[in-house]
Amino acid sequence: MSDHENVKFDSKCVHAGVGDYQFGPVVPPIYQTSTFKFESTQQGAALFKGEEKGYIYTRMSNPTVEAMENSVAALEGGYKALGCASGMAAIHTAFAALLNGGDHVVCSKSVYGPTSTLLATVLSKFLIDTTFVNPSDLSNIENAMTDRTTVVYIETPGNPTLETTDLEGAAKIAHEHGAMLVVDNTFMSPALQRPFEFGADVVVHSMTKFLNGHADVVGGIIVVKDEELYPIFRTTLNQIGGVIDPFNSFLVHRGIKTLSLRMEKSSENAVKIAEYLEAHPKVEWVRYPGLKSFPQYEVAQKQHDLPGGMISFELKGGHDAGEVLMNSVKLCTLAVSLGGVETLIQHPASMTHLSMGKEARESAGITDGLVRLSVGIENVDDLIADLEQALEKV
């Protein structure tokens, strides 16, 4: 990446992470191998001791995986990245690297359902306590901090309410208390938001979503800001073993080449759809960072290059009306996940956030009637026409 450090973001999407390989391929080859041959026992020993650079075993490192990791690290502006088998593998590894028994976490209430479930059910068994707060009000973070708080974990915009947190303020609070700020940047991607620029220490993604962008990969990634953090995370990931494989890394790296273009188109479409929904008589409310009615509009303007492709809204008929809408769309696809080239629509309370439980969902502002829309890159007039014919049936 050294030849491309000073180029603009669009160029980094195309060129970041690509190195020199035998025979001069333009894209990194897929090194579909579990292990690597040593030239001698002496070389093998030197590799294990870290005295020589090279590859030993794909769980530990692999050229194809490393190329993808270097690409994401460059786009986020971090030191190094670690590819994981899923977004949840990345989140679990990040917590495992930073936490000890007895530590305390402050976490967004509006967060991917399995993240809150991991903290509440799995990590709690290891005496790790979590306080869930609405971090869009920074005083909630401050008031939740204790002398045991090690990690402040913010997903912004939050899933699925799109609640947006001032990262600069959150970082200041975390650091004043000796904690690290970990940010889930899945909804924005580095094309639209780069948390390190606002003081974050670690960034995680579900690469299944916008980074890959084509609904054909499950993967996650951790990006660390500083060199001293990297060995801690690498050792933890090697021991947990939740690594991404070379072929999925290849697909993600290919998807990243069009990241900037896809995010621009998705945002362009989402702005028009959000405005259409907000003006519709059957819509109760719309949450979208690009609307002036959005509660954290000024924060979004500061942190986001564009408002993104995620919209949450509720119909005046609540859950039942939303169910009719989702069962009536034809071009939009009724499916969980997000961030692909296709537009996806789903119901968080009965799908992605079911595991949270009703009380936790309601506390996070995830109403039973909330509909989440991940806007793709189709023709926006076609998407609005599809929503219109579905709304007519409500």
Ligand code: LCS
Contents of the next structure:
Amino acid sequence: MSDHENVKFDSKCVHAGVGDYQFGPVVPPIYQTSTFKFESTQQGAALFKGEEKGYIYTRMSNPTVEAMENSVAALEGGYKALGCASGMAAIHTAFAALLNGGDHVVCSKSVYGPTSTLLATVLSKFLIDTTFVNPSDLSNIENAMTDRTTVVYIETPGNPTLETTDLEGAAKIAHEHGAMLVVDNTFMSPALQRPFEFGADVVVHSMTKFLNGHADVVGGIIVVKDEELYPIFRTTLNQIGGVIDPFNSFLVHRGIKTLSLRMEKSSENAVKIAEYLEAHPKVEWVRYPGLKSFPQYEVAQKQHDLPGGMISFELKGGHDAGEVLMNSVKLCTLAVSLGGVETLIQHPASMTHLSMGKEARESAGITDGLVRLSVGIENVDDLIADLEQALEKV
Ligand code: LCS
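The form predicted together with the ligand, contrasted with the form predicted on its own above:
After this comes the whole thing, all chains and molecules, with the earlier chain placed first.
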């Protein structure tokens, strides 16, 4: 990356992380090997002690994985990144690196269901307790802070409500209390929002989504802003072991080359679809950061380069009407996940956010009628025609 540090974001998408390899390939080769040969016992020992730089074992590091990690670190503006087997592996590893038993976490209420469940049911076994708040009102974060709070964890925009948090304000509160701000940037990707610019300490992603962008990889990443913080994350990931493999790293790195283009097209389509839905007589409400009616429109304008590809909405007939719509689409695909080139539609209350339970969902604003749309890069007229024919059946 050293030759390309000062280029613009879209150039970084194409070039960041690509190193020099034997035979001069233009893209990083897939080093599909679990282990690396030592020249001597002395060299092996020196590598393990960290006295010599090089590769030892793919769980510890691998050139293909490292190329992708360097790319994401450059895009987020962080020091280094750590490729993980899934978004959940990245989130678990980040918590394991930062928390001790007895610590307290302040977390957004509207997060991906399993993130909330990880804190509430798994990490709670290790005496870590969490207060879930609506962080779009910063006073809720402030009021939840205790002298044991070491992590403030924000997903913004939140899955699936799109509730948006002022990261600068959240970082200030976290730091005043000696805590770290960890941000899940999956919904915007670094093309549209770079949390380090607003004071975050750690960024996590499900790379399964916009970073890879092609619905063919499960992967995650942790990006660390400061050099001092990095070793504890690398050691923790190495001990827990939830690393991404070379082939999936290669695919994600390839996907990233078109990240800017995909985010632009997906946002452009989503703006038109959100406007179409908002004007439709069968639609009760639409949440989309690009609409003037969006509750945190000002914060979104400040933090996002474009409004992104995620929309949530509810039809006038609530849950039952939403079911008819989701069962009637033809071009849009009824499936969970998001951030790919294809438009996906799903029902959070019975799918992605089922594990949270009804009470936590209701408190987070995830109504039974909420429908989530991840807008792809198809022709927008085709997408609107598909929604139109499905809405006619409602
Ligand atoms: N963070 C966010 C914001 C997510 O949306 C997801 C997955 C994760 C983390 C976890 O990543 P994974 O382990 O799946 O790579 N979100 C999904 C969703 O909304 N539908 O299916 C998966």
